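As structure tokens, one chain now follows by itself in the form predicted together with its partner chain.
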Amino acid sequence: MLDAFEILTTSGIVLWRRHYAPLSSNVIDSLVRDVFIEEKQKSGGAENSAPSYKKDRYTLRWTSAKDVGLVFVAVYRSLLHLSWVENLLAAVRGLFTKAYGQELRKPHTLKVDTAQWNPMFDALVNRLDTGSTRRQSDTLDSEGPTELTPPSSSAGDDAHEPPPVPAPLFKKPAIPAKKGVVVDDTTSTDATPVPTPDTSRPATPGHAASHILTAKGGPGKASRRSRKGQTFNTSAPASSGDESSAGRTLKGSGKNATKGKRRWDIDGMAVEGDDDGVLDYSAPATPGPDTADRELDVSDVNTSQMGSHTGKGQFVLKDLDDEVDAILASSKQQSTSTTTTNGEIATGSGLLNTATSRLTSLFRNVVGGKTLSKSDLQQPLQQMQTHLLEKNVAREAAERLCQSVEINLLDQKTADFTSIDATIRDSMTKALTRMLTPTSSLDLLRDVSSTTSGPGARPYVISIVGVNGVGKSTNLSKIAFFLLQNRFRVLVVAGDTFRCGAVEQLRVHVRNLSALSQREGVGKVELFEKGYGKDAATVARDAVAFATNRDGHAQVQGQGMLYDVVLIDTAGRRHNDTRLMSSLTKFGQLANPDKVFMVGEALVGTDSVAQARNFAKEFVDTKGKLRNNGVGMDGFIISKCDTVGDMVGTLVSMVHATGIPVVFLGVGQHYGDLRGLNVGWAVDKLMK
């Protein structure tokens, strides 16, 4: 069952909401932030598929109506699998836009009167709700349990009931039919119990699925919650089996040699006691008095529903059905016929026809006011994509940018006196700016000063990673120079214990930097190294401990922190070498850096995407969550920017692949050649 359904505008105002269960507002907030603004996930290609997004225990599916600027979101628990939500979203979108679209198109509208919408929504849910199934493993979904439960019109009543139970397919064969202990198998109040044949109820799914889902259900006493959670899954044979077998042995005297009937109560625990309940569900129940009543009840409800809303009410219901059918049918048709429109570009035969059409389109191109269709955009977008590829943007990133521009511009009108090319350029500039602008800009000096002062003062740890030969050690010394000029004490750690000459290279850098800093009388820089062949993670950890000077090493007693910033260099590694990449995880956990920067060179081509992705996913903390809010690293340093001139597309590729912002640019081979990123400058260069 749905937990919530909300209709909100692109400016964030909630026009209408329906909460079936309490839901905190930050679930939908994070959907908007992650998908629409930061675009960490593909926000849905076709208009008709409802993509899904997971947060905590919820799955959110959404669709949007761009012309009126609305977003429709349905929220339900991830354990359930509701297949009708897509249709519900499409139907709601169509009906709501039709009912309130006029009002919403007027400027300055903040609210719409949604009093009439509530019964329409209820009716829609009643109509489309086909029940839910508890999400099992994927192989079992193909058995289609929902086909056994007929969609009923009274399923809407379940809106206020506790979460439903899955279809009978996944229950163990022995189900009690005692009145008091009714395990409701179906989500709808059926008149008769569903006649499920014995053969379609294999015993193995229960066992097969259990090992996937019931990791906690070990033998012995499982907690009550896990037992409850296992009720609707195939009950773990281990736990319940043991109990029931224990129970059985206790009662063994009463049962003799025959296998005792096993019964389960609602919690999945074996019920001992009298077994005079009928366990066989396969035979259709004899139409007893209560079932007849229930049948009558259902039909009563039906007729009263149709009968009580005579005139206006009945009319509305019928209309609704027709409309909904039309909407669903059209959406299905749209999704299947995507390529037919492409073929019909120039249907007019004859020279005059094509000439006049070309002239009018040229005229419209110059004057503006042209509604853009797919065929209009195809050619210029192709050119734009080639332009981006020439600027060294990876193909994947260029394609995705062009697709997002196309989705934005489809069915929009061009402004006055702007051609299609200009419109596309403008839209692409906006898309690039949005992609390159970070959510919160990095102020390194501010971060360092706040960490190294105050009550919980500790050294600030920065580590640099990257593939071989991109300029890690050089850029690390540039950062060290920058920090030294701001009067911090820097400890450079030679974490590259593999490449020959790496430690000596850093020693030379540190010598130069200390000479420079002594000349100006600022800061202090030292090298921490343990030679070659050691594990980089332990070297890093020792270095941080040394800088913190918490337990007071033999050399320096009675002082606070020895160093303000610890800069850790690491060995270059290929991103497709799994052994070396996995050692990064251990490094990240032991050294626990405040910032992890990955260096990528501006000269690299399409490989940048794979590099960025592989490096980002290595930095997980001990709980398995990626650090820094799930992105992995804290920033990119793009080196050797002076060598590429205008072709700075690597910026875009790496940001697109991971969502991590670019923090520094290396523009030369001297210590002072480090710059921050100016988004306008970068976009200018890309669009030149």
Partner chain sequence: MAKIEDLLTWALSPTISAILVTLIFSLTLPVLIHYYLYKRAVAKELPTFLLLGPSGGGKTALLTLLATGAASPTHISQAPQTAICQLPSTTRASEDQYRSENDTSSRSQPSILLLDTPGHGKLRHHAFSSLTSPAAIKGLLFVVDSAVLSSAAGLTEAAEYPYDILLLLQKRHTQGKTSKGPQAIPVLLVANKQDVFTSLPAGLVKSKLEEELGKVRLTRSRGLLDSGIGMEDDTDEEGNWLGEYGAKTFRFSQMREHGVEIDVVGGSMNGEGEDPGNVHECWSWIGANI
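Write the structure block of the form predicted on its own for the protein whose form predicted together with its partner chain appears above.
Left out here are the partners and the other molecules; the chain alone remains.
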């Protein structure tokens, strides 16, 4: 990550700066003195270039805008290789001069109001940083809105956080219902998961020593680890660390040597003196005196980076910064033309040599009006296929794309002064654009509005499926946040009744989203859950009935529909496990969702083809036909796009395998890190 970024005038005035780490003023001063005043180092020929300057252990790269008299400087450690800094400088120069250029051209201007520039710069860094050296978003000398990181992620680095709650034991407690959570204890007889036996004990998490609960004092002050080692070869149950060592006996020497139960509070700490409590972690944690205040202690999310409001009041997601892409493309084109001009001047040492070299280069690299044969296309297409494979495109999809390009170009004449390589690149760009462009409308807000209004109004049901660990719950919470911004009432359904901690994870998300929605005055969100060991299809069906207010629930009699959107989470499952995959058919028929979105990882590789096909074929109606006009699902959510750079071939692989479009892209771990697919952006990444 950067250490600093500064915008200076040619007279030495600092208009704006952002420091991410302590930096001596001598570093920037040396650049100004050696390059711009004493000219010990050339300041670069072209305005669009970003020459470098080294001082101590830092590398400084800069560019200038001569028309407004500005110099843009980026500082980072010399040990790092930040190839994206040149693009950042070009983008900052273009956007800053566009925003403040007119004001800077006025005479005697020494200061400009850059309050609106802070979030724009942060968005640029998040957009262009490849992620390999990214630091935390907090800065030293400038403050901005902090986005919320979902508690389920592992992005935090606070060494003083308590250990997570251990895996739950599935015992049915008699607990009061918590506000905002609909609890039902009915159990389906065909539930797939097998409850954990009451005699089992969750393993102690492996955390730092500061997180381990120490045992009470015993004879000789032996540590808990040493006491365990002494009884390792015996059949006695291991100590939990809570019972007193006095009077402890091995198996057979005592009649009631039973391990005491343990209960955890909302912060993950053991509650002392609560041995009679029921050990069920799906129950609400023990409330403390400041529980209500803690639930509202949630950092704000900067929605301006996620999207914007339209004239009709709808909140729509933005694509990935079209304006930044245009600025970078223009800068690259100008830089290329400048390099070409300088090269022509440098090679013009002799009249004969210059003319001969130019003519040779022209006829060697440019082909005009040539009819392309199969032999002409074979080698360039093989190189193009290798290029796509390097971009994480599955071999099956890459071969199919190259075959379509070959069919389109065979026996065709190239345009005047156009090489074969350029012709193939242009044709491949069109093929990728055609493949990734949806054939039907993806306006989710319009579909929700039309379904929830009118005489036959009902809740709009969305289900999220996918393999283990791809980010289903996190992306579900992002979609919920997006819908809350459009003032919809959202019911989140805990359909993952198998994975330990799945219900608690959604409870934390709903608690955070509820606090944010109340703070901003938008929408409403609640959780529907039935605990663990239940049939997910039955839970989903009951949740939809509850949201519809079907049969008039006692507490809401006389009211209409309770919720506008029902978001159903599901358990992760391997796509090659026939037994687990077959349960999706029952789930789809009972829940009858309007949209089924599959979450896929951008870094999964060629296995994405099998994942997409196996999940799609499970969603059939009662007549055995695939739903959604024979394709099964309605869209893909590609998560972790911020981790792969330009290797976004998973998009192509999954769309090619199923014909199902990509609806959303996950670009981070915050609730606001959800974007719509920009086809031009994806194609540019693939052809880069």
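Superpose the two forms; the largest set of C-alphas matching within 1.5 Å is the rigid core. If you're wondering where the values come from, they're calculated on a predicted model, not measured in any experiment. Positions refer to the first chain, counted from 1.
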Quick one: core overlaid, is K640 moving 2 Å or more at the Cα between the two forms? no
With the core lined up, does the C-alpha of E520 move 2 Å or more between the two forms? no
Once you line up the core, how about D122: does its CA shift reach 2 Å between the two forms? yes
